[in-house]
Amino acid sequence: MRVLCAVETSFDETGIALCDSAGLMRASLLSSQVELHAPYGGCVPELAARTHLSDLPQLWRHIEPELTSQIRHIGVTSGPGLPGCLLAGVNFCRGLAAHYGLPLYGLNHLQGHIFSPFMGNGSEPGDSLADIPFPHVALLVSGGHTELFLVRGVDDIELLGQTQDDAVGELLDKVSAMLGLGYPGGARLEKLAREHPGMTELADYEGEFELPVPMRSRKYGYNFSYSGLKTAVRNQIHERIGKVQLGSNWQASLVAALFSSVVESLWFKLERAVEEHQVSLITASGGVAINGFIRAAFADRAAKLGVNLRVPHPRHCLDNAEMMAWLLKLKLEAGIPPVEFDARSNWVPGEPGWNE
């Protein structure tokens, strides 16, 4: 049995995953740093890198020697991400590759997210490369990224547009901090928004707040921007602090309006990409794609538009090594050979020379 090993250390999660040639996960280990960074309101890069250095060998020791003896290829996230975190994973895997005498692949973290909707649930295989519909449009929404891609193949990806400032997940974390809800903010804000009676599952909002839908005009192309929406929310918060009776539920209404605006801004670009590129499939992945409003609204609108929607299993939305092992599997199926690589903190698929 050929086993593939992948390591993920791009941000604040340390992951090691092993899958077989069918895509079934034989081992998956994860060490989360969320609680470690929570007191600081966000990820501290140097602390994250040092933690990866200590967590990687500890996780590796939990893998059965019989399983490690079956590894035939190793992959590691080499970008994008925090430089020190990437180097921790890359150097660890270079040591593994030298020790076992195995080929080493540098893997793109965003590319792993892009193909995560086609994974199985871990105990069941996902789609083979031949079963993945090309081309399709892929939306990636996370704490550090908001990008839209046209995907024609494993390494044939065109960047259609990206955020010009804040990413969607960054917006949610900052609004959560403004409201004193803590880090990370996505799940906390969703729970709060669901308390507003004028918010539907499909992100249709009725309430006192009017927030802008950023970059809606076609003149902005497929690019996104969320700094203005962040400012609009901050202004609303400042207007109401100290002026509202205790027990008022204006925060829930404001956050509901925020999610409604975010969903509309994302879907507008997706719908336009479907029409202009004549695709029959869209995907949404990344940490923010776990959001219930986004999933329900996109599913409803995709059905009305007559296109299919694929989203990852919720546990594959957040950073994880399983999606990187899956990406390595697809690269091997496509016959893509390993090449020399270094850690690249800014490495977005679709940019000129990204796959060289």
Given for the second form:
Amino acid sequence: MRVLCAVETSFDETGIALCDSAGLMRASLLSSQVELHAPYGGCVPELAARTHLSDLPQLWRHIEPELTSQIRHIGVTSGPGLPGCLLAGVNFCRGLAAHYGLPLYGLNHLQGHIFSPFMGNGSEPGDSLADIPFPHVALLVSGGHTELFLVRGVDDIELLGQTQDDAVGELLDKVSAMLGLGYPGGARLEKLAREHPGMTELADYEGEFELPVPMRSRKYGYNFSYSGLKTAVRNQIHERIGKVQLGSNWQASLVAALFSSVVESLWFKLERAVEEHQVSLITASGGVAINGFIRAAFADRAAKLGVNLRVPHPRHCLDNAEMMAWLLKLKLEAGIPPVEFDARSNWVPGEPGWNE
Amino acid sequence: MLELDTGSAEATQRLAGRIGELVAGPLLILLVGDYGTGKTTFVQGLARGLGFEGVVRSPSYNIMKKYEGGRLPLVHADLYRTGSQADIEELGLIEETGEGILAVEWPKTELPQQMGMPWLRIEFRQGNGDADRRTLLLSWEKEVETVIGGMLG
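Having displayed the form predicted alone, please output the structure of the form predicted in complex with the partner chain.
Expanding to the full complex; the earlier chain stays at the top.
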């Protein structure tokens, strides 16, 4: 059996995954730094880079020697991410590749997210390259990214639009901080929003708050913007703080209104992209794609529009090495050769020169 | 110390753009204020003033972003979670900024000393009653006097 190995260290998760040519994960090791960084309210760069350096060799030692001897290709996330973190992974893998005499691929982290909806789960191997419909429209929503892509092939990706200021996950984390709920914010806010009686599973909101749906006009193309929505939420919070409102759970109502606005703003662009590019499939990936309102509302709306929706298993939404191993598997299937590379901290698929 | 009122995000950006047009050498801009008070909005205007034509996004997750192509390079950082000497070295803030502009959201008090650059501090306060109105409190080091003078003149 031939296997491939991928290493991910772009931010605050250290991961190594080994995948066989059928797409089955043979080993997956993950060391999360989330708890390490939580007291600081997010990832601290110097601490993160240092932790990757010490965790990588430790994780490597947990892999059976029998399995490491079957590795034929190595891949490493070479961007985007924090420079020191990326270098920790890239240098580790350059060492591995030299030691075992194996080809080394530099992998784009966002591309890993884009193809994560096609991964298998546990004993299922996932889709082969021939089973993935092209072109399709891919939405990537996370703490650092909000982008819409038209995906024509593994390495053939067009960037349709992206946020002009804040990412959706960043908006959620900052609102969570404003309400004193802490980091990471997405899951905490979702739990709170479900307490509001006027909120449905499909993110239809009824209540006292009227928040804007940002960029809901064709004139903005496929771009997003969440800074104004953040300020609107902040203004609502400031208006109510200090006023006694017995028996009122206005925070739950406000957060429910926020999710409703976010779902609407994202879907507006997805629906337009489906119409313009006549695709039969849309995907949503990244940490915010775990959100239950987004998953349920998108599934309902996609069905009504007559398109398929694919979302990753929740554990593949957050940063992980498995999705990078999966990406490398697809690249090998497509016959894409390894090229020389350096770590690139800013590297968005579809931007000019991204694939050079 | 100078106090300026802006009635909208666009007015804040025009003011920042003027600073971008006038600045001639290395400058550290300390941006102080709560979430949603206009710090990144300010940097978007600053980049325009420097002649940078691309999009300036929030640096919160990448921690640092660099924009080249304007009259001077612009580095935009969010040091909410960081700011130790080790982190500043890890990020390469001094090397990345070079002779350009460094705009920092959530700066620690020791940052001007760590960077050794002339600084301009801007505090963003929300105006009373009007959600879009902001009061900007500016303070600066002597080296920055000409920029402030030009902005007012």
